[in-house]
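Form predicted on its own, single chain, as structure tokens, below.
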Amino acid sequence: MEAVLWYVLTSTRGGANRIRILRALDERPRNANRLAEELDLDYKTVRHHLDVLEENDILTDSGDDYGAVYLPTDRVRNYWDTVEQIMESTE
């Protein structure tokens, strides 16, 4: 999981926005529209990053397509020290 986190959050072009999204969702769960507004990102950009984060088991959603609420998975919570290390290294 640590290698996946480093790859998805730092080794790809969208890593900075994925970190912003993950940090926002750590504060509290949100849907894609709310994330787009609060992070001042395009809705489609947010949707793309949410898909990448879900595909890598970093986020999960409530299952309701349009209003789905996202939050970090239990698996990534077990590696939260690594997430924080990545966040600090990119600041």
The other form holds:
Amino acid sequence: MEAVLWYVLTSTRGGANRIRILRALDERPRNANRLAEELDLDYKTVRHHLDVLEENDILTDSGDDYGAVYLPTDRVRNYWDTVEQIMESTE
Amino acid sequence: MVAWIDLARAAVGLNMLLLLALIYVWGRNYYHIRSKHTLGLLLFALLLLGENAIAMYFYSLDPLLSAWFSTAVPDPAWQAMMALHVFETVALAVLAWITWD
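Can you give me the structure for the form predicted in complex with the partner chain, which would complement the form predicted on its own we have just seen?
Up next: the whole complex, starting with the chain shown before.
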């Protein structure tokens, strides 16, 4: 899990925005639309990042299609130290 | 007829392009995220770019070696060399594919 977090969040082209998304969802679960508005990102970009993060078991969603809210998985909560370390080195 | 050395130059050139794409992404990430991981990936790509740049220099510019590589190296030796270059190209393409995401 740690290796996945480092790669997906710090080593890919979209890494910086994925960190912003994860940070926002840690504060409060939100749906894709709200995230796009709040982070000033294109809706499709946000959708893509959410899919990648879900695929890697970093995020999960509430499952109600359009209104689905996203939140960090239990698994990533167990590795939150790593996430914080990554967030701290970002600026 | 395309000579083996031209194919080798093309493969090495492709490796260099893929590495430049990786250096672009990893360099930008290192600029924002000062961590051991981002630095390590950047250094890895820079060193591998160096390796390919040296190969390109031997194949194309070095007065002694480039002449020798283009006239005196038999086909079976080129085929073996090409296998190395092409495996590297595929490996870098996979890495670029997961990184350009």
